[in-house]
Amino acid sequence: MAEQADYVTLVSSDGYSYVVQRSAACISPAIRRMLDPANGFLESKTGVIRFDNFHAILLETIVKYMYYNEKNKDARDIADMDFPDSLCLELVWAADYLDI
């Protein structure tokens, strides 16, 4: 079986690219499913994501959180993390969608 890179791209549906680390990518099933390659996804051949329901600004907050989201993983009493108030419906529909 091949080695899977370390890192996965996720791109928005304005074009913009996100290259992140596949571990912190991961906290979400759903990427963590088409990553996988016993699940037989193109995503998992080509660590090359296309949300084509998130814009630039949605999937950039997403990717913040993933990180801010594996950094602090083990941490307690930390802060919440700041978005844009504008982003809020958005934001819970996206985290529904990939179950974070």
Second form
Amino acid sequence: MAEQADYVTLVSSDGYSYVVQRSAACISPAIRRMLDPANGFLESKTGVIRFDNFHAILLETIVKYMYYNEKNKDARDIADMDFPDSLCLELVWAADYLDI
Amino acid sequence: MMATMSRRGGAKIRPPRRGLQGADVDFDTTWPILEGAFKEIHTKNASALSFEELYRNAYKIVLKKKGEELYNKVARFEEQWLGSTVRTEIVRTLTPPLTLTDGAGRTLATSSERRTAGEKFLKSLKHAWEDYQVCMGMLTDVLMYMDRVYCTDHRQPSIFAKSMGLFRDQILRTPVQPASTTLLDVLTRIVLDQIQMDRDGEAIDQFLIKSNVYMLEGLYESDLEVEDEKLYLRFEKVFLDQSANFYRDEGERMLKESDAGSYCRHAKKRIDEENDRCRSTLSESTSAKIQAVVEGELIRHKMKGLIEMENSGVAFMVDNDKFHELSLVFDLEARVDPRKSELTRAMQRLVTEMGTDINNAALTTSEATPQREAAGDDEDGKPAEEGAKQKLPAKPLSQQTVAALKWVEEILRLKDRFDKICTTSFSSDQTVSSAINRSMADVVNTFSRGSEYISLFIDDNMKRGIRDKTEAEIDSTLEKAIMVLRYLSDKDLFETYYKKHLCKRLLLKKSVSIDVEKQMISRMKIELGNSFTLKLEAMFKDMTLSEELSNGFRAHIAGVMDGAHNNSKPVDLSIRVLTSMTWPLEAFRGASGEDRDENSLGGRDITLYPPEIERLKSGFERFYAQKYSGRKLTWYNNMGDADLRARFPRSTRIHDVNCSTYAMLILLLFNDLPAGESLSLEEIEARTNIPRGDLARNLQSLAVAPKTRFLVKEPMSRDINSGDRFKFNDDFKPSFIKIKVGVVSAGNKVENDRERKETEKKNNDSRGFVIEAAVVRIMKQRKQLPHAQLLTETITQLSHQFKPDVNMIKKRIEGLIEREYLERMEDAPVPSYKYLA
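Could you give the coordinates for the form predicted in complex with the partner chain, as opposed to the form predicted alone above?
In what comes next, the whole complex appears, and the chain from above leads the way.
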């Protein structure tokens, strides 16, 4: 666990990996703490987080949101992000899980 | 935080998969996983654990509404962990040097043993705390979902706070052994012990203590974590108490053992030290409190003792000009008391003491001599004065004047001294310096002859002091006089004296420089106001007018002479016409020291003049009447002087003789007398009508004083008695061209007691009028006023002139009621007066 890499890898339950900018991923307090080197958990060393309860489509939407948020973090009055209706319940749940 | 969904009609919403909701999780199987992980965390083996997995597990448990169960389990787990593992670890470090420190045990271990053992304990406690914090940080992160959902919903303290509380209960609050002290007490004692070592100069590990203080600051009395219930406060209280004791003892010891200067330095050092200690060892938040304690113990309670310390207290510092130490005292006092009352009091006391010394010294100087002078001065002690006159100018000052000069000088020196202390040591502090000034004023005002002495001081400087001085020096002299004057409250009394002295200076031409006189007046004008100098200025005006008048008269005579071809020699007359109200002419009568009442000098001039003088006199009277009709001139011969040109048988030259008018009249008598004949005292008196007192005095100068013995007296004795005969001294051989016959009533001397009483009485009378005027002014404006208010208003109105006596005001009000200016109001609730127009 030398220097913290700028990118972390998020892995879905069905094996898809998403390499995400660390700062974007850290909008989730849960993810931020997983990666916190002070705590020294496995994730902070490897830079890889496995989400056993997120399937790829869900995780992808989440990652999209992360970037969408990152891109617009200083702006105000931004339009809401679009995502498929079919995911909405799962997203609500995931958001609760990740605290975003 | 999640972006809201955009709802598109008709799309099918996918239900979350079952597995995600964790419905299949069983608490009893999940908990052991977590528990195992927690153990790993506490033993620092977290790197193998997957946060996500633990998080997910905790999440699932909470989701299954088992949050409470989880919370309690975690708490119990932590409790056990702390109670067993951690505590034993710490208790183990309680080695004998520490456990023995109870009670008498203090002596059983040397301080270095205690220190090492203490450090070990502190270190282990610090480690335990820091580790625990880190671990609980991790745990909290893992259990984040529980905190967020369960604790918030059920109003439970977060698991972190809960576990901190557990740490407090399990580690700090649990007795080391059953029924013995808790670790917190031990900790407090050890920390205090270490601080004490630090105070005694032993090096301690400040950082170690600081870490432990951090811990105390991070812990609260209850799980509610109320901000002002930190455990640290408990420690702080003990710390402050202990410090108070320590400094009380130290302060007392220091007061006994060392001097005030080093005490101040030490106290200052201690305060700085404690300040540093708070920064480096304890908590910043304590710094103000401990400062207050040290200040309280070392300064506030000791200040009095410190200031009054014999041979080194403030008095000593002032005596020896220890400005630096005084400033230390000042700094210390300023810390505890913004008004610096102790120091102020001490300084005031010093000023008063030193001032009283000066006053007394002046009194003794003035009384040491008067035996000689008082005896002569009062009744007919001409010899003394004559003697003084003759030694002129070698010893021109009477002892009284010396006392007056000395007094003013000393007062100024005292003021300078304290001014210097104020500026150098007290950073010109307003309260202290004004208090000192107040005391100075008291000193000046308690000295009954203050006003007279100040006036004398100016008088002397005007006559002699400024003769060889540069302008700047004169300036500073005047400034000095004004400075003392500023303190004086009875300014009217001063005015009386000053007028008297100024009058003599002007008439007898004793003043060195009229310019300086005028400067002085203008200074007083600035300082005391217009009304004060009005009369003084009028005196100067009279002087200039008289000058013009004399010149005019001289021209007039010259004109008359030319026309009349009169061959009698012109006599030059230089006249001073003085407004009788402005000039304190009674001063001259008083100074002659005779009872002249039967001699009606007041109005008529009964002196007999030889014809040429008489002609001159009436000539001037006519001249004056032409210029100012309706004014009456009163001649004061006793104040005049005359220049004669005289030949003496034993000398070939013409001599200029300067003598008093009376002496001139006497000498002129002998001009016409055949050689060898003599006149008796009675004859002279009859032919000149000079009052007996003045006559005797002048005869004394003419017949007794060796350098001006124009006459020979029969019998030869010092005193002039009736029946004595006088004749021209044929053997008189003057050694100088210019001869000055001593003028007896010259010079401004301090008054004797009778005169002073008179002056005071006169002063009181005039004050009475001033008070009445003020009362009437006020009442005229207000129409009616309660008694008390009238009093205060009167006092404020008059305060720039003098400090009115309340009784005097009351008496004056009575007087005004009697004369029906005022009346008492019968129906008023408080005693009041009404103005009667």
